[in-house]
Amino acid sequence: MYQFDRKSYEERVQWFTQARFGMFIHWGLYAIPARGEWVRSTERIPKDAYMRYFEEFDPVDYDPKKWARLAKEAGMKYAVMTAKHHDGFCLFDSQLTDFKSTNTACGRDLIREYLDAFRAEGLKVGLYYSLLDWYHEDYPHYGDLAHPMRDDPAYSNENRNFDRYLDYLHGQVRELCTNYGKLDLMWFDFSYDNPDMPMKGETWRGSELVSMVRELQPGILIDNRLEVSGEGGYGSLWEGDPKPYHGDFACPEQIVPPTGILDKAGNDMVWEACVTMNNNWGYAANDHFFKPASMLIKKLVECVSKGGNLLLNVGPDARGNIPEESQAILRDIGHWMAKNHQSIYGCGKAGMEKPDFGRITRKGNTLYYHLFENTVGPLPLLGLRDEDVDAMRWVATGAEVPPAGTWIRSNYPDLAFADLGPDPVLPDPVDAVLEVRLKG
């Protein structure tokens, strides 16, 4: 049985804390109704009615090589794709169900193709697997918090065998961990407090599940949602008493934690904010409320400055295309990352006060001042004195930035300043990054 070991833990999360930026991919039958991935639950769609989408599913434009190139060009270092979402539909060739992509008109193992394509681009690969399943007959129906038939007494839970469902769940995870090569990350979703039974931890036979995953995939990372949802609590690692099914990282959803995440004892935790580009994870045809690239660049910087990652979602359409809005945003992010990635990869908290003009990230003895707006007068480098600074350069061009020596700073003899020159307009209107190398 797996037990927590601090040294092994720190070794396996190392690549994750270096990567800082990843792509989340939510895709499945729900791309056809195009009203989000929870459509079957929110609209209480019966199984027979939902099966029309199974009969129709044929993403003729699906080319994961294009997705992988887009992720790489955006500066992403890893990806996580839905192998099975809450509706129970599998994008892989599971031998334990007929409800899978290989049995649709598509006839393809979409997960295998995704893994091959993203690995070929040098990206780390992860799989999302829903602990919930609205298709399986043995999963709780009536009275469940989320099941589409939760309000219909005709779908009584009598004669439903939850252990039989757990055998199915464990069997599918075994397939994913056995048949698809090396996986870098397993993203389970999610635990919750059902009225009749808390759906968390050992309810999922969590210790057994995690031990199997870690045996089959040594070094794999696992999120914390075997214990918690994305909205409440951080699990047993946060408590300082990691259970065998603990998560390697916390994954707050649709929020960048205001102050990062510390455990109960005040130590930094490994975490990843998962965020949508618009307001839905799965494709939603009428949701055009996309966050601009400038905002998402700043949110990525914010995550890193607080010691976390950003997992940014795309929801491909029913034909297998990532929406044009998402592609344009990713290309804009990629343009910025191409010039400034060294201020993101392998960086973390600066251990300094947040400046008024932006954020600070840090890698060893180098500070990266992210300027979202310019200052009046020379740029104050809070927490530093002139004798602390070895050199200053614009990250995008390598051009030297001299220390400020004007009379304007005379009232602040113990504070270092950078002379950004006479132009009040920064060289990058989104985020101009100043590298400050420290002495010693």
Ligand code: GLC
Contents of the next structure:
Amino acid sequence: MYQFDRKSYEERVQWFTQARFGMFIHWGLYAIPARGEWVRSTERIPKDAYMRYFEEFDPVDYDPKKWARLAKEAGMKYAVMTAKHHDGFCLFDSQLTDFKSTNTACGRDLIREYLDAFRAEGLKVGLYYSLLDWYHEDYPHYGDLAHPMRDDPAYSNENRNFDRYLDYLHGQVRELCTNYGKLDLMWFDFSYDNPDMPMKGETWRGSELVSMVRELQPGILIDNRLEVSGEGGYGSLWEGDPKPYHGDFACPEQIVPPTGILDKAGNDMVWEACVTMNNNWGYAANDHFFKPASMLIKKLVECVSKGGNLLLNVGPDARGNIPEESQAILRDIGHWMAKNHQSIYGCGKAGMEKPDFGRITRKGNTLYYHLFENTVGPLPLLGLRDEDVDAMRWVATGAEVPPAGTWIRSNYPDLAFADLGPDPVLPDPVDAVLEVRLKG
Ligand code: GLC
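Please supply the coordinates for the form predicted together with alpha-D-glucopyranose (GLC), as a counterpart to the form predicted on its own shown previously.
After this comes the whole thing, all chains and molecules, with the earlier chain placed first.
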């Protein structure tokens, strides 16, 4: 049985805290109704009515190599794709169900192709696996928090065998951890309280499940949603009493934690904010409210400056295409990352006050000042004196930036300033990054 070990833990999270930026992919039958991945639940769609999407699903344009190139060019270092979402549809060739992509018109193991394509581009690969399953007859229906038939007493739970469902869940996770090569991440989703039963921890037979996953996939990272959801606390690692099913990282959803995430004892936690580009995880045809690339670049910087990762979501459509808006945003992010990635990868909190003009990330003895706006006069480097600074450079060009020597700063003898030159317009309209190398 797996038990937490601090040394092994610190080793296995290393790549993750270096990577900082990943792609989340929510894809499945719900792309056809195109109203988000919860459509079956929110619209109370009965199973037989939902099956029309299973009969129809044929993503003729699916080319995960394209997706992988898009992720890599955006500067993403890992990806997490839905192997099974709450609707229970399996995007992989499970031997435990007929409700799977290999039984649709496309006849393809979509997960295997995704894993092959993203590994080929050098990205770490993860799978999202829903603990909820609205297709399986042994999963609670009536009275459940979210099941599509939760309001209909005709779907009572008398004859449902939850243990049989858990055997199915564990069996599928075993399939994924056995038949698809090395996995770097398992992203379970999500735990919650049902009126008569807390759906969390050992309710999922969590210790047994995690022990199996870690035995089959040594070094794999697992999120904390065997214990919590995107809210409701951060789990037992946060508590300082890690259960066998503890998450390796916290996964705040649709929010950047205002002050990062410290555990109960005040130590930095490993965390990853998962964020949609528009307002839906799954494809939503009418949701054109996409966050601009300029905003998402600053959110990535914000996550890193607070010691966390950003997992940015795409929701491909029913033909297997990532929406054009998402592709354009990823290309713009990639242009910025191509010049400034050293201020992101392997960086974290600066341990300094956030400046008015932007944010600071840090890697060892190097600070990266992210300038979202220019200052009037020389740039104040709060917390630093002239004698602390060895050299300054624009990250994007490598050009030297001199310390400010003008009389203007004479009232601030104990504060270092950078002279950004005469042009009030910064070299990058979104985030101009200044590298400040500290002495010693
Ligand atoms: C929530 C949603 C789920 C989505 C997940 C991503 O749990 O229920 O649809 O996959 O967030 O974090």
